[in-house]
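Here you get one chain, nothing else, as structure tokens; it is the form predicted alone.
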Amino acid sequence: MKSAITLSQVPEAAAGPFVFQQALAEGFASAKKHGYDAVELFLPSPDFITVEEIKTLASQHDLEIAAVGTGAGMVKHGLSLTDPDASVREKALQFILQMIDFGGQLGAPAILGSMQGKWGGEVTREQALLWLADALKQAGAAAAQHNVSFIYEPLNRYETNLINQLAEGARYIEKHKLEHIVLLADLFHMNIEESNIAQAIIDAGKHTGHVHYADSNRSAMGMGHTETAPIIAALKQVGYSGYLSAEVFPRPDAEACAAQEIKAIREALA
């Protein structure tokens, strides 16, 4: 398993649990600095830099790329998969396809975690599902065009009322026959929504894409609660070699909390 740390250039964003929310340059530098093997981008569209920019930048911090955020289509541009008007779900899709192939380039995958939105209203819960399990799809297939996956993360319910726990969320892809569809082990949400962490990501097996090395507060790890040995056993149980990714807030500032992070990654794993 390797480390990850966020950037965020998302001004509405700011209030989140974002790392480094300076210029990017200034971030990749601050994620070599503290030793990090990668960085997570969460982006406000993807044409706000380039692809090649974001290459040289990568190499440049001698820094892998670990995923695309797309959450800025619902916190920047108000939109969601399951939104009753059409339009507005269209727009939600091609957002997310045009971060895809952004990521994609960078041999990144990119994750949907707000932009799915929730039901209520004049929208069932069955007829939201549906209207993801479709949006999954294409997204699934988008992604398998540049060799990755794309990441659905199950949130917790005060975030979202479609799918909150892991197991849930492997049912769901195996229910869809979803292809190149991975799940993302959000450790901050699984603290509030799962019984035993460790085996939520046991229970879902192959299924988990992607770690989020939050502790149960969303500060870095080791600043909570959460007992990380059963959950990094439990990880190398299922096979996962991917990233803990610190998508956490930066407290009691960033460089103070993207120290504790790295240093939890590095006991965790010794």
Given for the second form:
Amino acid sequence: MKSAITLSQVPEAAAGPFVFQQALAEGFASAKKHGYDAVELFLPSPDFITVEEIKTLASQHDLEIAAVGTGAGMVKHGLSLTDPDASVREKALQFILQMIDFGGQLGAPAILGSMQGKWGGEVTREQALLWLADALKQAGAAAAQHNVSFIYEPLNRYETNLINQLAEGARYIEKHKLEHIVLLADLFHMNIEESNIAQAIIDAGKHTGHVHYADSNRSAMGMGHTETAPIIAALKQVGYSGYLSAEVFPRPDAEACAAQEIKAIREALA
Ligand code: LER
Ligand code: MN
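After the form predicted alone, can we look at the form predicted together with ligand LER?
What follows is the whole complex; the chain from before opens it.
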């Protein structure tokens, strides 16, 4: 397993779980200084910066790109794949396909979190899950063209009512025969939704493709009450070899958070 840390350039998400929010050049330098293997990027849109500029920063600092988030499509542009309005769903899909293309050129998968939306009002749960499966089919095919996966993230109940648990996500992938789709195990969401985080990872088996390594309170690991040993053992048991990514609140500040998180990752993997 490898380490990653979040860099955000989305002012609307300033209160979100993103560690470094300064200019990207500084964020890359900080990630390297703390010893991370990779950065996870949260950008306002796919045309915010060129792929070439990111490639230059990555090679200057000898960092990989672990993943690119799509959440700005929701927090900045109000787009969701399960919006009752077909034109909004289409815009959401196009935003995601462009982000897949952006990340793909960097060898990085894109993540679907808040842009999955919610069911309710005129939209039934069955309808929303069908729209979502249809979008995931297209996203998976687009990702495969870059030899990467597309990452689907079950979120806690306060952020979506579609799929809240990891094994439920695994069953959904299998039911709809979704290809090139992997699951994101965000340990913060799982602390709320799972009865046993380690068992949930075992139950989801091979489907986990990315990990947001957050403590129970979404601070850096070690600042809450998550017991990490069984979780790391479960990830090893299912053959997970991807990133433990610091999608956590920059508490007490970004520097201290980054230092605590890399210490926790090193201890966990030692
Ligand atoms: C995104 O990775 C996530 O975990 C969401 O909670 C962000 O709103
Ligand atoms: Mn997450």
